[in-house]
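A lone chain, given as structure tokens: the form predicted alone.
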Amino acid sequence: MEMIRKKRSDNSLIATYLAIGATVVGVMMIFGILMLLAQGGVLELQPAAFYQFLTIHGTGMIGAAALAGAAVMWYFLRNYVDLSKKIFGLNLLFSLIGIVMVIIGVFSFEYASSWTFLYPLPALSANAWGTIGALLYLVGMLVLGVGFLLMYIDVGRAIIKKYGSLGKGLGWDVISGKKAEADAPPATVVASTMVTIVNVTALTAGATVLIMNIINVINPSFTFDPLLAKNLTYAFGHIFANSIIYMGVIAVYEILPRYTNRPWKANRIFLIAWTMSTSFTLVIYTHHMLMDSVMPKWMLIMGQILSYANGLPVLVITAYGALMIVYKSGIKWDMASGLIFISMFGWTVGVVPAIVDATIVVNHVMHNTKWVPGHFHMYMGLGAVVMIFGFMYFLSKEDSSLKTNLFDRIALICYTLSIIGVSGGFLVSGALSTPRRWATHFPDWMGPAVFGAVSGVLAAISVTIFVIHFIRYMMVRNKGNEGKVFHERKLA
């Protein structure tokens, strides 16, 4: 009973992680949609207040994505080691102090560079706007990246206390024939190894490039490397992006085996692969590099073949995993297990116009148009978002009585067909050469940005029915009234 009241103790705080993360995650889209409406000549917008919603859009997306993913991979990861409370705590409060500040610099003293904050644009804005806003927005950031920063390396922490290394915790010691597949580490482990690994080193490198530019605004006789500025704020951005999606997967791991009752085995072909995975993540964020002619030829060409080696082999095995156990297994679906589900299917999609961007010859083409966040809305959308939207509805049917209604289902099905909207907006788009982050467009462009901005409203109503439903189920927990004592399923 202890150890039920202390996960119940420790919901309420995953619980919190997960309704800002949501909340904001609906907030943003409002700022997507008023993007769309102006760029499609439907709203007049001027063009400073664009690119603010554009930096605004972007930072609280992600950073709202990651801060809900690390609650999904936290609230699994603690039935196999000993984490902390405490660190997982001060995150949270890190990522609220990072948020105020951003808001604060880009709306109170209108800071709009885009999340890339690329040197030296903090510092040399054309009077667009001052210090304060910069160093506002900088310091906000550093703030978020040392909170994640603590929590990443207290997970490590706890991987090594209990497999020994990191290495263990990807089964190394099983993919080279040490120890037995019977005595593989977890699916979770394993996922979440990796994610640390990668973002402990992102993280590092997004601390250096924001530290670097701090200094920059404060003192413009500091000067530093542009293209090493760029590599730094790519490898921080893209592989900060990327882990959301490997954090939230670890829902599926876990979820679907407990509807199936079929166990979710890490054999060595899953090991494998998620080591490649970890090791070529931290090195394809080079494919953002391709159009800069003074990057080393090696580097772009490497960037180009592991963006699409990357792309599969944790994709493959996780939806054919997926799909297998599923398979006959007579699953009762509900919302749960449906975005669950569903998000394979937007990963998979989202992965596709990726790898065409990742092609040299393409990408000199179609990157700076609207075909990239044409596959990143896809890929986050309806892969990274929609599995933190199953977890959230997983949680509040694990630890209270409140069911599900007919406004639940619909609003599935409408966020399915919204984000594919929205997507196939941004993909249409960039198949017209329509460049990305451009504050108006010309009238041939404007067709399919209105149809994203309807589509992208149709998603916003979606997501607060989700957020109602999660607010409703702490509402009810925070009274007393679960209507059932928390348990946790074991796998077959």
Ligand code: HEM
Given for the second form:
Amino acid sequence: MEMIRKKRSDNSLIATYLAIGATVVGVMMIFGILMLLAQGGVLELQPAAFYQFLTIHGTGMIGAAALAGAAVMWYFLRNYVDLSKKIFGLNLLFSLIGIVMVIIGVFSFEYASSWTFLYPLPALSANAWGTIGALLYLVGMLVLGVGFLLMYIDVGRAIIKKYGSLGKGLGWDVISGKKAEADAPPATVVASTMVTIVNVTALTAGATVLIMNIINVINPSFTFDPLLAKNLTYAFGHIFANSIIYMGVIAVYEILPRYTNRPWKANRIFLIAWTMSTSFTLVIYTHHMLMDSVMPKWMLIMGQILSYANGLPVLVITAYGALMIVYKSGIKWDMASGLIFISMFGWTVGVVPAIVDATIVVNHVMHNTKWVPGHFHMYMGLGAVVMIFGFMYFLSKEDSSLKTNLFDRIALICYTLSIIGVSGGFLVSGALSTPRRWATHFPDWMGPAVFGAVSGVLAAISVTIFVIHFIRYMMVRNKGNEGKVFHERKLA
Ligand code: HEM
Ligand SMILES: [Cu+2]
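If the structure you just shared is the form predicted alone, then what does the corresponding form predicted together with protoporphyrin IX containing FE look like?
Next comes the full complex, this chain leading.
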């Protein structure tokens, strides 16, 4: 009983993470829609404003989705290892401070480097923005990153304490045959270990290059190697953005077994897949460097080959596992299980154009086109973020007696179609060779942008419905004992 009470009180912090994350995702969609309307020639928008929107949209989406993804990981991981709630709370605080600084930097001081802040752009803006804007943005990102870094260090500590090492968290002793498959770490622990390894690396690289940028903004005579900066920046950005889906997928591993009464076993193949994706994720950021002819050729070739393979092991093992666990299980479809299943579809479909783009020959033609946002909007918008929405419905069902209604179900269908529309619009634009990150488009390029904007409106409305349901759950559970009564009832 004590345990349940403690967990229920932790749930309110987890719910706060999710409410903030999902709300920010919804608000950022509005900036996405405005950008598409501007590109589509429907809305008159100053280019400077477009790039501010681009910056806040990219930063906000990745930051908010990572925040919500961390909540999914934390909710389930605490059942296996002893996590620090203080540090988890601290991460939220740091993130909020960072977000506020970024918002002020972008909207009050017109900072607009896009979320990739590629050196030396923060300092060299041709007077588009000044020192204060750049500092607010860069320091804000640093604060945000430090919060996440602390959290992953705590997660790593807890996993090492329980399992002996991060290698054992990935099940290496099972892979090597020293331990039986039956004693493999749970899927949640494996995924959390992977994310800890890649994100501690990513955040360290990110903090390093942010600090170098900050010094360069304050004192322009301090310069550093732009190629090193680009490597560090993409090591951060690529890995951190990727890690969201690897936190979200924990919802798949935990929720589907509860709905089907079948366990999700971490067998040897599963463990090997996760170890492969761990190492690939760390090195394939080099696919962002394919245009940098000064990079060592072997690195680019490696980046190319491994990019094909990057997420595939985990994706295949998870998609296959999800189909197997659901097949003839008599699963009850509701909002949570439905969203989780759709997320597997979005992830799978979104990876295909990514693999096409990772091919050097295609990359030379496609990389700076809207083909790229086309694939990542699919696997972020219909993969990672949907895992998070699915988890939100799961939590509200598990933790209260709040019922879903027809609106929720309509929103699920509308959301799915709308993200296919947004991503499809980007992919068509890419096939027409429309460059990405251009504030204005030629008339030939405008059609798919307008189509994407209309789809985007549908997505934003759907997310609003998801968020309203979740806020209602938070209100119900704050009202007092309802949740507790529910829990006791279920346990009885
Ligand atoms: C209604 C849904 C959405 C719409 C209408 C939308 C729209 C846009 C647009 C117009 C761009 C700029 C494209 C260009 O380069 O010309 C963009 C970029 C981007 N979006 Fe979205 N988006 C949506 C959802 C999302 C979601 C769910 C995520 C991630 C969780 C996301 C993450 C990003 C990122 C990371 C960029 C790249 C920013 C950059 O190039 O610096 N978006 N989006
Ligand atoms: Cu990448």
